[in-house]
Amino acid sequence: MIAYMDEQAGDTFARETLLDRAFGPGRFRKSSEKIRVGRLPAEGLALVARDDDLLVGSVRLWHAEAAASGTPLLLLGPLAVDGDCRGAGVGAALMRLALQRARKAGHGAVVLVGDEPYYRRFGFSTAGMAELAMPGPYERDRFLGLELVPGALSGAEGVLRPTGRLVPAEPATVAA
């Protein structure tokens, strides 16, 4: 039975391995990575799916804003599911849980770069996205948004930039 829960510190290796298999080495060159690099995911919005002790799915949401308007929003991604579990509803369950938590936490909107036919069922579309852009190359027709609060994307404009908490610096070690 698959369980859905908060990501734990010990999940790092399994999550990175899953993402490597799902997206390959090119994942670090994606425009979305410019929002994520050096940042922590939004509080309570880094989720995993487990089949017993095996991590089989992952999704994270990140704080960002539209630079010109200052509109706060969340960037979703990546969403990944282990190949053996695809088609079993794991990704959909992670999406529903992530969006439910984001809504409950009072976030206004979520954006992502992804396949519109897949994300449409969760309410994502290109509506309200005309004046927004990603920081780097991306496919415009794959840049989708979802208002969790009606009107949250109204007036949003500019290139997305990160606003989330920085990853804490590693303490320096002093040679003896």
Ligand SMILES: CC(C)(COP(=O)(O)OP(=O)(O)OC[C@H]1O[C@@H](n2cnc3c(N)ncnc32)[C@H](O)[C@@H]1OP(=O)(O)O)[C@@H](O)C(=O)NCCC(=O)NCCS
Given for the second form:
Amino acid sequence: MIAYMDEQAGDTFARETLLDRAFGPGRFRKSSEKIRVGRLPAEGLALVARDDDLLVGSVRLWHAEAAASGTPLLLLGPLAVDGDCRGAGVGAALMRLALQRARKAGHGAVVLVGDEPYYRRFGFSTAGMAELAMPGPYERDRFLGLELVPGALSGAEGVLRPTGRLVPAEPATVAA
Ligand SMILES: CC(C)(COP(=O)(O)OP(=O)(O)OC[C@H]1O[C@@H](n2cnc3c(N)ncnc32)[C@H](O)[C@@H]1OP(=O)(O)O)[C@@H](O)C(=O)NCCC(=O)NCCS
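Show the same protein again, this time as the form predicted together with the named molecule rather than the form predicted on its own.
Below is the entire complex, every chain and molecule, led by the chain shown above.
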């Protein structure tokens, strides 16, 4: 049975392996990476799916804001499910839990770059996204948003910039 929960510190290697398999080496060149690099995901919004001890799914959301309007929002992604587990509702369960948690935490809106035919079932669309932009190349028709609070994207304008907490610096190693 698959269980859904917060990502743990020890999950990093398994999560990165899953993402490498799902997206290949080009994943670090995506515009979304500019929002994620050097930042921590939003509190309570780094989730995994586990089949016993095996990590089979991952989704994370990141704090950002629209630079011109200052509108706060969350960027969702990547979402990935292990090839052997696809088509069984794992991706949908991760999405539903993430959106439920984001709503409960009081976030107003979630945006992502992804396939509309998949994400529309969760309510994502291009509505309200016209004046927003990713910080780099992306396909406009794959830039989707979802208001968790009605009107949260109205007036949203500008290029997304990261606002998440910085990853703490590694403590300097002192030679003995
Ligand atoms: C996309 C992904 C996360 C879906 O996970 P999943 O656990 O297989 O999804 P679910 O079981 O919840 O949903 C499966 C349904 O979504 C559909 N689907 C999957 N990927 C899709 C896509 N890119 N576009 C449209 N529909 C898609 C399936 O055909 C299936 O349809 P059905 O319910 O009518 O049979 C998974 O396929 C994956 O990791 N893909 C590689 C990485 C990726 O593309 N991530 C998303 C970025 S756009």
